[in-house]
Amino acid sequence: MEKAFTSVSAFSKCNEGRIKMAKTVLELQQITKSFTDKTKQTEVLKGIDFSINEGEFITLLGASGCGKTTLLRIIAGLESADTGSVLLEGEDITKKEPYLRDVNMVFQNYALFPHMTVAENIGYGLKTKKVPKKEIATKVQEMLELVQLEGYEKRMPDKLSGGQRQRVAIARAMINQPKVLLLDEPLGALDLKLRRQMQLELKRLQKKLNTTFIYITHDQEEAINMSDRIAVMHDGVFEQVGTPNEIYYQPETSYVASFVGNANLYHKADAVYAVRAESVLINETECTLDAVVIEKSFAGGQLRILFALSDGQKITASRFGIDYDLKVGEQAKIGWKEDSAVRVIANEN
């Protein structure tokens, strides 16, 4: 996992300044939505303000029941804000019906109509705003191309595989060309391999559309590697919003250190201190702190070794292709560099 965080810093920085110079497409301004169940009442978002870019790839990550989702139905208009409003290239669509925001979502099962063949289906927008025929059809051999199904206009649903219902339901999604398209966990029902691909390719499809892509995600992996920037969701608020390099290697809270990448949190005194398992070193020269060894584990091509300090605290190391000569049960001596442990808020984990 290490290996993928790291391998998107340089991508991440070299399209900040991108991200800046981009116009506003889409502004969330206090948003807040409560739910009622028999007697109790259950506030899921607790005052969202935020800001997206034109052709920003967003990711909404946080575990179940953080209120990701409902957010996203929100800005679709197929939920209703209790306080707040949605602005779409600067126009209030707070109240709009869902089929008058020029924003479109593809949900993780697809929604494929199961009657239809693949150019009906991708074609079926256009065909209710009673487009000519002609021109459905270009732009459904346009939106074909796109997705790399040319050929497969006469298939069914059910004799595609996942990826390829995957990129029908994109491509159905995208030509009405909206300016916002939302992606509710796309690839959760996909086979880990398949996920992997289809990662590149949902990057791929965003950048040549240039479209503003929103994306819920509780795989902290996927958000690393897909997005420019990811808000990481908790109880109904942002504890963080940043670039992927900013949220792996400079968390702000304990919760952000937790949840994107199972950080170390090392208390010391009043403060605590979030250290990547890769950043902790055995043996060497900065390492200050007692620990003995209670578990070790190679899979995959990774060491993992958990230690137990003098006062009771864990701490993980980890490592690509590299074994230590440490067993369970022995002493040794660990630490880390200075500027390789942050500073965060203590929070609820």
Second form
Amino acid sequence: MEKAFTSVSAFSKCNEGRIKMAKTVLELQQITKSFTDKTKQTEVLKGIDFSINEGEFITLLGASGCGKTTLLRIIAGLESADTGSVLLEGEDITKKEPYLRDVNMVFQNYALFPHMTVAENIGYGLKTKKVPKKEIATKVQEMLELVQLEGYEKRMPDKLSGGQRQRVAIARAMINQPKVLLLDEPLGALDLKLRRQMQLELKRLQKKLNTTFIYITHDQEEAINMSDRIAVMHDGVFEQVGTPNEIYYQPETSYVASFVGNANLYHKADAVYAVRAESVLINETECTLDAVVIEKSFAGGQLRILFALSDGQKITASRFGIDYDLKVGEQAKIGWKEDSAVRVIANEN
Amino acid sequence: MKKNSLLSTIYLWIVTIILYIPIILTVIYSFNDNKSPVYWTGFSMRWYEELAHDRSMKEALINSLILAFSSCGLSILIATSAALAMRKRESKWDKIITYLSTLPIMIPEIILGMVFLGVFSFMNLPFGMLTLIIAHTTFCIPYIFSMVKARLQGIGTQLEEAAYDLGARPFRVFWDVTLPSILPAILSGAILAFAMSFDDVVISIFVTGASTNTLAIKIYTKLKTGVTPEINALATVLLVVTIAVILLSEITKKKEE
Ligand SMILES: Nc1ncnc2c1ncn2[C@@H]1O[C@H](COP(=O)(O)OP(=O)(O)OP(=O)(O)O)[C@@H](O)[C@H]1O
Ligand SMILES: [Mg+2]
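Having seen the form predicted alone, can you show the form predicted in complex with the partner chain?
Time for the whole complex; same chain goes first.
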């Protein structure tokens, strides 16, 4: 037992060492940004501090309007930060023009040039850098192969499906082999099935080319599936940055807990605990809380049962399947194992 | 339902015929062998031949073309750069400037003509091609400006941002992305402006000199001495040119979509 424990910690130490060894590609220091809109000023970014290692897949997760796109645009140079700096491989690029930055962006609605063919679109970044035509052609072919669009080079963007456009957009950015690739909800417009397929392809591409990705998504599953680390943005700062496991199982704040995977927030005395719906037990020995079923709903392959506790707090439990033998209005005892409740800092009302 | 649509079809046809009868008659009588505008005595191209041999007509045509092309060219430059400049920064003056710039379309031509006359006399400009071009450029600008402005609003800035992001410098972005996106709008605006310039009479009469005639002025002055078949032929030529130009504009618009 003892031995197993030390070997695990030795492994994690070695892992840590590896991460520390990894080269920092991008560093954000105290980035702030406000927008003035008809005399009303809103501070969107309130001091973002962050650094990203080479080859890492980072996902920015946060509610709509929290400033994810703004942050990406600041890194790309399409927007300027009010204060703070952006370092790319140690070089301060805060004031550098976007066309001089070794960073590329995949826009949410692709932004393909409508008057250029697929091949011209993909090769555009090399053309601006005055790469010889022949070399561009070979590289475009390689890229087309990589995104599985061979034979489409002469097509115009408006004759492509959503998924194909998406691939062109990704190829157009990746062909430049940027130090960091920024992706603003690149799969947002695709249907679920295509999305799952594209997620796998993107991840495969990212590993293959060992490109650093900063990825925005609204989809928690996508974030958890693809990322090395997730940064949860809230109120203009990164509220928590960590591996999907850390974010999911060890949320630091109530906001992170409820935003990622909709954990229950259970208030007891002055403390707040996050309890995942799947960890809520019903009528088992650990169960000590009196509850009434007030709603049942089926979504995403799971039945969600909403309970009201005697003190008015609401707790959701989830179970696989489409029904559970508890009716709305029925009494039950609920509870959870001690270690499935994580104490969090309360910052969500 | 069917009856209804039949009725409305008939109604449409009647309206169309009433509207277009004068035009159709003009076209038909331009091929009339007889000098009379009433009796049809046979098909002939003689009025077109006469037109072709009329030196003053040729001169007027050349003047009209020079005028239309140069005022179109100038207004393309001015209107496009104005629309581009206005996009860069948002100011409360934008609305006023936009409104003012469309005024030449809304002000009655006769008033515009008088204003030009006043201004040019005050400036002591010699009346002729120069004053014609200035005046026509002024009323051509709004057509192009409004189209380019709408188009710029429609395309947003994302394509240009994508180009910047891919390493294109400002001039390259303009050349590779902005210009191709607004070109259809420039063209359809310019074609419309061309048609406007080509058949303008009122303003031209005010600002032209004694020796500079345009085709449109020519028709107008000839009409004073009565409708001749030659005028019919000339009107037909103008009609064909105008329709062709407007069709072209529609086609470029379609392509834009
Ligand atoms: N150019 C601008 N002028 C004024 N306000 C802006 C501008 N751009 C963004 N904002 C504001 O800044 C905030 C953050 O915008 P941003 O686009 O970064 O959000 P986001 O996190 O990407 O949201 P979403 O997930 O919906 O895309 C929003 O409240 C938005 O209204
Ligand atoms: Mg966004």
